[in-house]
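Presented below, as structure tokens, is a lone chain in the form predicted on its own.
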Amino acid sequence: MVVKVYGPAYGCPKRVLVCLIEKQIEFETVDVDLFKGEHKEPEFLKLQPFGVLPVIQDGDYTLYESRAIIRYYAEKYRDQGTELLGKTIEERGLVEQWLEVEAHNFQPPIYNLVINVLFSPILGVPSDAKAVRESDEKIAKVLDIYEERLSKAKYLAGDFFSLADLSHLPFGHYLVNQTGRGNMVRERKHVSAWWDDISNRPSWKKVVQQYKYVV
């Protein structure tokens, strides 16, 4: 069965798509228009009761939450495609650590930026200047920590590309290319080199080219 991925135009589903490409797993996509409220329709809520993206269907198996999905496929197809979990338990621990950092420290402030800088104008809602300012401050602090880490290792979990790096791609792309804040990455030598490395992987280039961001 070919894996179905819902909502390819949005950030978090792209995390799943790039993982599937790295793992050489066949998939197809199903468009979901958030602006039309398709994520709140009964049929979608049967798959994802919280009404958010992404969700995947793999035969009779349904799974949601993007980081759960990429962990699942990285483990299920461990001997296929790119090794994304690390070869030792210690490497796996670091991958998991930095995945958690991405989930709790990196994405949230960028998500707030995206909502206020990109989506609010489309929805006709005033952006929150205080939230934008606070997000900028939080991102700067996180990237300072990344700069220190990446001065000692090529990638976040060590000298190998992993889920920890991959998971940064969708919202890192927003930060660098769509919110006018690329300088936050470029002003940090090691973060800049790391971003150039991971964002130039063929898998990510394919995702960005084939599944355009809605904003």
Second form
2 protein chains.
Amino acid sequence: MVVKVYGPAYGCPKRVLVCLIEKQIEFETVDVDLFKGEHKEPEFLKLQPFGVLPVIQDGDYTLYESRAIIRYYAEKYRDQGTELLGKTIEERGLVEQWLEVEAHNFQPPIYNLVINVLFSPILGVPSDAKAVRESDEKIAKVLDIYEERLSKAKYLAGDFFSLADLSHLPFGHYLVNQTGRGNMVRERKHVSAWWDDISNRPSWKKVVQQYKYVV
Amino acid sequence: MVVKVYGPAYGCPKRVLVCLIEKQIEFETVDVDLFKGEHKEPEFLKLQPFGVLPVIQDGDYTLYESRAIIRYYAEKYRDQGTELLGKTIEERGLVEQWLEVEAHNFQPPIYNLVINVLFSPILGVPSDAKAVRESDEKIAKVLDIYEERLSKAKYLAGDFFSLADLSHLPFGHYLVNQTGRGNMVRERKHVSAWWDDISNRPSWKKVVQQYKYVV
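Since the one above is the form predicted on its own, can you give the form predicted in complex with another copy of the chain too?
Expanding to the full complex; the earlier chain stays at the top.
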């Protein structure tokens, strides 16, 4: 059964794509155009009632929320492809901790930047300068904590690549490559080395090449 | 080894407490006074560099982010106390989905209410009426989706109580009991029945009785 992933052109669905590639799981993608409001159409809302991306269909199993989907596949195909959950329950605990940090501390300010720097001009709405400034400040503080953590371990959850690192790829890419904030990563030695490591994985390079960001 | 839980008087640490009780795990609590800024003191930041609650210590294992902690204990003590992750990988996938929905759709608007309705007066800062109005609108929309879901299944992830439901208790309690929004739950038949069910579990009643909310 081939997994169907909705919305490959956007950030959060890319979290799912890179996970599926790491786990060597076959998938196909279904385009959803946010700018045309396709995520608010009745057919889409039947799959994802909150009207956000991504959602997957795997036979008759439907699942949404990107970080739930990547946990599901990392667990279901534990012995296939890259191990992404750590080897022990304690390692998995730390993977979960840093997945939560990514969700609550890393992505939100970058998401605000993306909305104000990249999406507002396309939508023809004014950019919120205060939101941009506050986002920059938050990202700097978060990256300072990452710098300290990554000076002690090669990856966020320890000396192994995991979902915790993988989950940073879509919005890390926005930060470094599309919002002109690459310096925020480059100025921090350990964050910079970590970013080079994870963003050069063949899985992520394939995602970026085959499923272009819409902006 | 007794688990130490920091900050029992606040919402997110209560998510951990109720989980530990369901899993029959012995613990003790360490008070942290946010109003005195104890979460920003160097000793606390060594445990939790982002300066937020909760954090646990279990021997020499330290873990933060409440939803990471509850996943860790639900997995570690899978065969003890209440099963909270579902029986199959597919059920766990849905538990993860609704845990994410709670984190991204349910808690944030209620958190904004709590800040503006409960904390602002104590801190002597003005309440943001626009934020309150927007939060009320968001909560209503989210609860409409919950109503639909709970008309088809007794609990969020299916016909079994899980971390997905448990995770709603601390901020559901704020909504119903401390911000004067009980009607938002009562007006929705299935949400109301679900809330009565989960909030009357002995574990949660014990948390509310023994670890009073600070406001």
